[in-house]
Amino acid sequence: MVVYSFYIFDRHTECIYSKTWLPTSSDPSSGSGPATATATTTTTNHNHYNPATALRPSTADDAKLIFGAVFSLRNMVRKLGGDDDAFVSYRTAHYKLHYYETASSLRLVMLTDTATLSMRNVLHQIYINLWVEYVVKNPLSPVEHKGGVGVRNELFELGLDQFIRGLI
């Protein structure tokens, strides 16, 4: 199983957290066995032009596109199936998107490889064991996370990274 990225959207549709894990193999679509992942940190070098990063949309653009797709598909599922049907995931040729929404309209989204089974329970565990414990119960964290303030604390980051690496 390969986890590509993870996003958290608040009730105001703002992406308050995102993290990306990239496969270490040179060709992630080769399917030649299990691939490990490394967390990425992007730095900007203004002296050199890199065509690979020039065509790559920013993380903010990725988050907007993902939320737009989730929002549209969720609304379509509700209109076609009624209020009882829930949007859980969808699959393309290159990835599978997993979706979990809490009662407080916090939306957790995870992108994985296509062979991964449902990650709804995993997203629920991330919400219960990491989000509630390290962000909600943090007395220094604000109630509203404008711009992700209070989400990027060290315990949440380390817990999420260890949890995801334990799945891989």
Contents of the next structure:
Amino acid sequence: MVVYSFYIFDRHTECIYSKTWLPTSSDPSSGSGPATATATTTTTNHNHYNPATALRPSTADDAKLIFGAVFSLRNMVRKLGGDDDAFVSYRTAHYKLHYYETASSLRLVMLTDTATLSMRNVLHQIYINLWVEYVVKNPLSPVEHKGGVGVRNELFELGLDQFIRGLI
Amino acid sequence: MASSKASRLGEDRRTRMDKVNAELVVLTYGTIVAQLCKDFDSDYVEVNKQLDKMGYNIGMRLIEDYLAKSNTVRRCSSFRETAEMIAKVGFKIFLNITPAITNWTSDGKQFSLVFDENPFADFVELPDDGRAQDELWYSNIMCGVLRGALEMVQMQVEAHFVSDVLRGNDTTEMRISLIRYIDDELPPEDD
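Can you give me the structure for the form predicted in complex with the partner chain, which would complement the form predicted on its own we have just seen?
Full assembly next; the chain just shown is listed first.
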């Protein structure tokens, strides 16, 4: 299993946290040999497909595009399946996007490789054990995380990284 | 049926949580109120307002803890269900009390919570200055908590106390009115 990236959007639709486990400065011309440069999760061999070049991660635009896509999908799903229906994931030829939304309209999005099974539970755990514990309960972090203030604290970052690595 | 399910859920979650000494809570809360009374020169209207504001900020956080602890997967389907969950799960988890839900209006948008016990108010006697009895809502922080918490799950409500045993009333009653459901916020338009 490979996790490519992870995003959190708040109820104001703003991306308040994003993390990618791929090199951020992906230059299309040097698109081979990712394994050495990649930070963490690419322990498996990607000899047939290189996500680093194909996904070209981590611009602010990506977060916006992802939010637009999941938000539309979610609304469409609810229109067809009723208000209780939830959009869980979609898959392309190259990646799989997992979506989890809390009742407080916090949206967690994770991009993984296509073979990964449902990450709904994982996202739920991230919410309960990391978000609530380290971000919400941090008395000095603001209630609203405008511009991501208060989210990037050490405990949360560390916890998330360890949790994701632990999955592999 | 749904109501006993909520009770069980509340009981079940409560037993799994870390707990603090009730007296610590009583004394801490009492200190806050006393300090506010001092800071605002016994302007109890202002004290009520400050308590509500503090509660609001607490509620906005507490709701996340509630969602995580109660493992709620879906939204309440009606305001009546919301009331059940507040009384039987929320209050049970955090204060170990279950206020009674009464006095629904016919449109199902307003109800009262009647507290037969109030852990904040143990040992409390309102100041004997002739005004506190009429003006101070000692447990007003709870109104703010509910307002903040429900706002986070897209319900705008108004909450206030209508009676308090501390003032010599027979019951402690909080009135909660649903103003509206808040729509999803939409992402800003791209130019």
